[in-house]
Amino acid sequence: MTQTRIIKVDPLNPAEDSIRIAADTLRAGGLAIIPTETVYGIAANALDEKAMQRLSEIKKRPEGKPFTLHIADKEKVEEFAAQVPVSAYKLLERFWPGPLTLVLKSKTALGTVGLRMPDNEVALEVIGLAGIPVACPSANLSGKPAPANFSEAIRDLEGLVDLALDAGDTKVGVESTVVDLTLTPLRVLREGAIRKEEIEKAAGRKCILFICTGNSCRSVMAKALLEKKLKDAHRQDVEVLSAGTMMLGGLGATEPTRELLAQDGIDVSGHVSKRATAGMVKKSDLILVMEKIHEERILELVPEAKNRVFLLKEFAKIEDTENLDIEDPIGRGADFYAETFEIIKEAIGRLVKSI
């Protein structure tokens, strides 16, 4: 039997040096005993056999059951899984970090993979640090309860793993909500921290962007337009988003656009522009942009929202047969500015029309 070396942590601000020992054991093919902000955990290298039949038999997992993997950053998603889903993205960019375990497509191996994000800065640190898949399920023995504070973790374990790590309580003592997005339409397969009803509402809530070059005045304009009627309608439904393609971020809006939108009641004096992100463009379920142009930058970023991306007068059935684009009226006079809302504006009536 191993003789466990248990090292106190602070939680909040955890030593280099303990971070260090428990990533150094993860890589060695220890098992090392660590915190998340659900339960304790056992975390092993996901790449290791030795380690992970180690650890299947203190879990008494069946031959063939996979352990969920433990990701330091969302980026990593698609290191270990195919044809992510938008919902998937949703309920990352709103739960993660935090007590959801997502059920995805492989794209190592046939089959599925579960994939989560801990709340947990001590776990962060220490999967990051290590640099490996880890799995780490709950730190119990088979049929006893999952461990919501070190010292229940320890009492069945100790002699079996290498490294126990106490932080004290764990912050929310229930297990993580697992959601499968191989299915449609999804399926939650165990109620943990997260109730169905959030998830049900955050994968489904629809997510529009637009998309300009600056995020200063066309996009702004769409979706201040959007935004005020669905308000007037009601309905929650639906995120709006804007961005653009260049590099700057963190301007306002343009004057002429604070004044043409002030006319329809709307205040945009607090927007501050920034620049579309693949995280952006993966979450949403319908790009609209204003130029042709736009449409190849946002695909150079994510190819897969090809199906996602239309110009805003081609979705909207502007008929404009010599130019689908709309142009930049940055630099341009007043009448260029208020005929570009005015097409923005019909574009927007349409559009609410049909989401």
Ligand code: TXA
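Alt. form predicted in complex with this ligand, vs. the form predicted on its own above:
Coming up is the bare chain, nothing alongside it.
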């Protein structure tokens, strides 16, 4: 038997000391019960063979049943998984942090790896500070129900683990949904807190991203026009995003943009400009840019997006000019603005037929 140290923690604002003790325990090869938003888990250093052996023994885990790695940061996916499909980014952008485990092709070993980013401050801080891959199966003996609160978790495990963080009840109380994305179509291996239909809908939704420089004129027009067309066609299977390549955020659409769209009955007064992020690009099936320079910027951000980035004019097969760029109308006068708007409108009219 082991002496299990029990520490009470504030689930929303855990004391630094408790987090450090838990992280140190894991780094030293120990086992620690930690809360997540779904159920309590037993955390261990996944790279420490002895710790993993002990974890399997105390849980009486059937041999060969894989452990999910828990991460504190979406970007860590690429540290553990290879050839991550667009559908994985759609799901993790929508559900992480949260009750979803993604099974992907492993980057570090043969076969697959299960990954999850829990939505729990204590878990995220412990995992982040430990700085090691953390395996974290539910804190129950094999075959028993997963524990939704601390007393259920500690009941069968006191004396078997080194540390236990008591944060009271878990928020969700049900295990995560496990989705295998190495298969096409995807397979839901365990239906937990997220329904199978919700997973299929989110993964199956197309995502189109429009890019310009400041996300205040061209990409705003393109997004708004496409959304209107989709709405008129009663289509809900496409998500449309817009963003800029420049470090500008939080601005509205320019006045001429608002006015031109208003003439078509579209209100973009609520638009707030955003800078393009790697996350947006990775979850998008199609990235449509206004100028060649935007394509370069996007590919600097996400080189793997190479076969998904197109010039809007080119993609819509608008061949009237030698110039495939749709130039920035900012500061170019009302006529130029109106012309730009018409070109984008024509492109969107063609685009909507092909998606």
